[in-house]
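What follows is one chain in structure tokens, specifically the form predicted on its own.
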Amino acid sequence: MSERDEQPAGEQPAGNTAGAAKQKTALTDCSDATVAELVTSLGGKPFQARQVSHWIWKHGVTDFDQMSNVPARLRTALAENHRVHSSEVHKTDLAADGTEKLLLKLHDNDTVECVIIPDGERTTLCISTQVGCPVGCVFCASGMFGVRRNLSSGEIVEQVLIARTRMQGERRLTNLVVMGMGEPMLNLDGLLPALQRIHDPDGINFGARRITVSTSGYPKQMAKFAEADPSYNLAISLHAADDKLRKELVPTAANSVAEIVTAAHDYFGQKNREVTFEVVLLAGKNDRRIDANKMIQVLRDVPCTVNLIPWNPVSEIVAKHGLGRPTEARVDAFADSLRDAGINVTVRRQRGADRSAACGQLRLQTLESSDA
């Protein structure tokens, strides 16, 4: 076992928490029970513990002045060392299509991204777990600057909650991804916690089958992963069959193609879904006929989904590392050549690509801006 594959998944990396002790606790971090002892310790009832639980998760309120079935006295206590929220909407860009994507302020200043896509009938919310990432993959924005530090389940979790504050009219959210910024398992700390609140029909109710965690690749993590109840869908970033191409694409990766799949059929075998391999395509790079042939050797005979995604080019990235994203074309017959040897494939649709589409993106915008 590698030695970043050891590392705890609560860990926190080093972060912007000066002053952290000051900050108000946010009661999306906090348990039910804890809610309720800190109700009743302020003069409080049972009931009007459940009532403001209600309000967070059910209403989606940001204030204490809006619960307004709880005694004004009571909200008043609450507000004195206690927040609903500790983020908020810093930033937002607005695609044609309609994909909207939140730059989120968090309570030490630090940011995180979460994006709504809508498409047809569904809306898929993706998701942050870490202030930044430490995987690093070359085309990735998100990892440009390092990781900073884990989020907190109920930062987690705001994100769903401020998210589906932003519906308009019919639309709700079906679907929920957590791949955005930051490695999942590297956070099941705080992933799991979220992910039960909101599952939890006294949470915001949303069903594990529509729910999909998204991972480079830590098979002692995924392991973890498999023993939480319910199950959720699992996503794999593969990019490449090839360990060396795999490593040039993903410098930190520390496990073998091998493990992975195998970690990956292990989840099937014990939940009984099917995971997703995603392969982000680059121009010449991981796009070629000879690299759709050792993905075939290495996954033809595990249950699973291929999902091609061909690259939304970053300007900082292109700069750098001279990437491009593969035409129509390519992904094509890649996507071909995986179907005739029986393996079931997705091709992704390229959405927001008016604005700043890559994940990170608009993080790293930021960032930039407060650094010129």
Given for the second form:
Amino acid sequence: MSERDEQPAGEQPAGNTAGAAKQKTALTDCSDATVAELVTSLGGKPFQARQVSHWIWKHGVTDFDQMSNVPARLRTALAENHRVHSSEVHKTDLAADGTEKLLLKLHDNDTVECVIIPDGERTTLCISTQVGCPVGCVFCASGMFGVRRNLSSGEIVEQVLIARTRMQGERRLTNLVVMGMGEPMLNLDGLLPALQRIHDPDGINFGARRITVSTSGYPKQMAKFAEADPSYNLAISLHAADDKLRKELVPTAANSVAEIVTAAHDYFGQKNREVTFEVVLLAGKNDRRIDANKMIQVLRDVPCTVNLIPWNPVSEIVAKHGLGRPTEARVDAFADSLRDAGINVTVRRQRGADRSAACGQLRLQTLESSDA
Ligand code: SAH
Ligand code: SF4
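With the form predicted on its own in hand, show me what the form predicted together with ligand SAH looks like.
Zooming out: every chain and molecule, the one shown earlier first.
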């Protein structure tokens, strides 16, 4: 396992030019006030700072040279110590159903995934918050090798800008889910400013009601997240209502199911938004009648929806832990039990099923192929 923690071969910094570029601050990581200070310090006017920001957030440009109404002298001066974006598309993977995974290369050659998921009129973008994940859920590719680092707010926002540019002319982004690599509650310092920028009418101008953040359950951080204005949707990855079983699936879980459910209640109380509980169903592990019954007991009085997610097999994990995807009949039976008890249930259809479908898999494959 540990050899995968090393910088993958073939993805080393490429010489001096890349080394020098690495030092440059990305403007996606700068506040408007910082950009204004920067522009005026370089002899520009405040309105030119607004033009620069407009190019970044409204037009999604990635190069100063594309900012055609900004004087060339100012563009050159800006480019001296800054760049617009710090990440770029490294690999893409398009599934037959239109789901497209983007593997983004960061300034330090680490990689993260984001996924564009078209579904009828809707187009959902799934974004990451960390390189890897420290939580280590046994079924998840993102957590297999731990966490390398948090993403900066700019790196989080760039995923939206890059995906939006990629879809241009074809589709409009309708939903944003923070369900990619990493545990969002463990990087609130990066996430909250990023969401602010994504929501801001002068930024990306994306409705907060269409943004959902998923956590594997950190009540303290959820309380802090609840203080954010505007209000975002919260999804909690529960997986099991029994503490012992949950701890088997989420080995680092420090909070009990009861504490997590209380946090969901609190979120509803504060925001008047129902929480979604996600349950990744694993054959014979947490998809049994007894598991459904326990979940009914725990969630009966919670204003919520339960989203059942049949596990997307990750071959390395199948080999190591012997986990499996449940049959449709088992998933339906689980859903019916909850529904009969009056709980709202949705079942997630598999998307991008033909290739590296699950969270973290494209990165995993890339790490493996460059390990040789
Ligand atoms: N760390 C956060 C958000 C990222 S994971 C969290 O765990 O909620 C987003 C969702 O994808 C979680 O519900 C997670 O359980 C689920 N997931 C991870 N790997 C999966 C897989 N192989 N198949 C199906 N769902 C998976
Ligand atoms: Fe981390 Fe979420 Fe994967 Fe668990 S499911 S390892 S919390 S990304």
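Numbering follows the first chain given and starts at 1. Each form is matched to the other, and the largest set of C-alpha atoms that superpose within 1.5 Å is called the rigid core. Since this is a predicted model, take the numbers as computed values, not measurements.
- Positional change of residue 120 between these two forms stays under 2 Å at the C-alpha, relative to the superposed core.
- In a rigid-core overlay of the protein, residue 201 has its C-alpha displaced by under 2 Å between these two forms.
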